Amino acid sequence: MVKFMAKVGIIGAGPAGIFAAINIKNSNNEVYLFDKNDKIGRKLLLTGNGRCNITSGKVYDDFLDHIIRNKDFLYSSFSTFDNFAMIDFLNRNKIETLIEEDDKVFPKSMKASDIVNLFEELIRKKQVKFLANTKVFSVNKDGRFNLETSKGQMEFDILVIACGGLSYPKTGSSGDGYKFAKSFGHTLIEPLPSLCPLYLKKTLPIKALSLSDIEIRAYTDDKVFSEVGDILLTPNFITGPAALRLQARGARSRITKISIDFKRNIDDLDRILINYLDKNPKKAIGNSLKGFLTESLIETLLDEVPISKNKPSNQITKEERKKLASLIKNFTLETRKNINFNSAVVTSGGVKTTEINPKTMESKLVEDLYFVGEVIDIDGLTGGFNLQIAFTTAYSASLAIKEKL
């Protein structure tokens, strides 16, 4: 049992770090939050453009089928404090929040800023103790946990590991989290990117394209991946919301090739074509195919085939029709490896879950030691699961700390 009016130490100002703080901060305790910035919740500040997708509407079993890793070590947190005691927890607050499509929340502004204003809010309300540009050193424990930090050394009865991974760095995540997780005697599992572009070999003929309700695959060595939804086609890479999640679910293998079918619901492809053509059998394919596919995307199809654009629709053969096609329907790519945490949303990897207690967030190779967010070994797709993650094993951090004191 830790003393009366118990310090606990807190590194990583992003919204793991935050929302531990002004739940763990009671009258037995005392609290301080590091970060190397200036201000608390500069990722927070960039997520949903900046609009802030805070969490998802899904419901329990939908929800936890969107994340990816170890969705099994989320399910008692999870149970204690989900996606709609998250909601609750922000309408309680004054922050008014609405569901847009694929169940994606909001604060009802549309901005980032006002869920920070409300942690800033909190932690003076609180009186939590945020020691902004403050970068911590090293970490370790004798009796106490002892902090060397850019404000010199301090110690602390409980300390939560609340830095981050790897995805953007500018906002100051740079890995230390792993390197204090290591130097306890954590494992580490690999961090990677994930929720990134997938980048293309061959450069395209085609200006930005942004096509709706697609199905895209990714190949890797033994693997197939598949997501539906919308991308944004570019020259040199694919983006946008199927796009992120593909790369997301391969992020831990090698992805060597991608299509796409860009008519999922359509079976009889060879018949629609014809009767295209059919209709203006003397007009150049480019012209008779406008209304089917984007004009800029007919001319790269065409290119592929090869077919000139000019080429009257009566003289196109049937082999070239065929393949025309199986293009629409399977339109491959290969990609590169351009992957890097400069373009990643979150990072897969992190602290090994078998080494956490999943009700507590306590490790359990050092007592009174915590992870929280995305320093652990847990990642979903895009659409604020990530950041209810982050919640959720931060509140079930700050109740098991509370009990303590």
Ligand SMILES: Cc1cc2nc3c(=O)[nH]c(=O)nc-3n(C[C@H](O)[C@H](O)[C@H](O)COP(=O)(O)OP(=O)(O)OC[C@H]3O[C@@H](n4cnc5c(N)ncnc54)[C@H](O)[C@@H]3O)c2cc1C
The other form holds:
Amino acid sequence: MVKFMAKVGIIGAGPAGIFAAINIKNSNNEVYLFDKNDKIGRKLLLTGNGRCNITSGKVYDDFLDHIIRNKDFLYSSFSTFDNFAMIDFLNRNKIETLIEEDDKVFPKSMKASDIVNLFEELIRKKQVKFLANTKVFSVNKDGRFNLETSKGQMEFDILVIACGGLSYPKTGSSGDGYKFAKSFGHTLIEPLPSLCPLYLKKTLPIKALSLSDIEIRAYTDDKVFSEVGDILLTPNFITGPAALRLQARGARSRITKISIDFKRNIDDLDRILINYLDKNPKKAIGNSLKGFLTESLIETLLDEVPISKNKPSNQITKEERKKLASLIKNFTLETRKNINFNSAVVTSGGVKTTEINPKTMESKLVEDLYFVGEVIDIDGLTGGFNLQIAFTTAYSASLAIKEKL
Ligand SMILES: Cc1cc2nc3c(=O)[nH]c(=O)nc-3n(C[C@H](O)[C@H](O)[C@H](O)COP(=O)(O)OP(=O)(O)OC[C@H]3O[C@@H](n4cnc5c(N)ncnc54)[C@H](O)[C@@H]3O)c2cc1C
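Could I see the form predicted together with the ligand next, after the form predicted alone?
So here's everything in the complex, that chain up top.
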């Protein structure tokens, strides 16, 4: 049991740590928020390309279906503080929100900096002590929690680990939370990059191409799965919403190759090709196919068959045409083995969820130790789900901590 004016230490001033701090602070406690950066919310500023897709407008089950790993862990805390509670919190604090395509919620100003400014103001108002440029090196518990920091040693009654994962390590999320969790005996599910581009083994001779409504399939050693939507195909990687979703779903298994169906709504592609070629029998095939396929893609596909783009349409053999049709429906590319965290939006993996109380975020191994945000083995797709995980877990921890104090 913790005594009056308890000291709460929170390591990490990302969305999870900040939200925990402003919700824990009351007249019964002192809250210290540590970050190795000079300001709060360094990664938060980058979210949604600087616009901050702060949460999703999807309703309960639909929302939870976008949590890829360990969504069951979120049920309890999400019932306490869900996406609509977050929108309400923002609106009460004079941040107007709007819902864009696919139910993505943004601040109306489209500025992540407005969210960071609000959090800075709340930290000041609530008198949370923010320790900027303060790196925590190690933590241990001997009665109280002892923290070794770049500004000296400090002791706390309650400790919240909100260090994030490993993605975009230059923002400060460099995996320290995992080290701290392990030092308390927690199990770590191997952190792997998620929501990152699919890197290609061989460079493609194309210009970057934005493609809509295509089907992209991933192959691992034992599974094939697919996504439909928009992608950006570049010489060295594939990104865009459908590619990111695909990578995230396969993040824990190795995707060895991917294949793209450029015309997923057309079954009898051979007949369509015949029509295009017959319409302009003397025209070079490279020109005949314009209007049906993007120019840069035509060249790549013809090279792959191989057919010269200058070959007259009426001289294309049946075999060449069939091969072209098959490439349009099933354009296969090998993917690179090594991907890193520098371009991953989130980390898949982290502190094992079965060792954390899903209602309170308290460690089941160490009393008064809490985990919030991306450091936990839970992650979602793009669309505001990962920030909401941070807010939901932080809020639940704050309720439980305040109840103790
Ligand atoms: C480019 C990009 C865009 C994104 N866009 C979106 C989006 O639009 N919507 C969405 O929902 N999600 C988005 N995400 C994901 C989302 O930003 C993260 O899931 C979220 O920030 C995790 O919050 P967190 O507080 O758990 O960790 P973080 O935001 O990673 O914060 C952890 C903090 O802990 C600090 N820290 C770590 N170790 C120590 C230590 N030893 N001592 C002191 N401080 C330490 C770090 O400096 C950091 O500030 C995006 C991610 C990236 C990289």
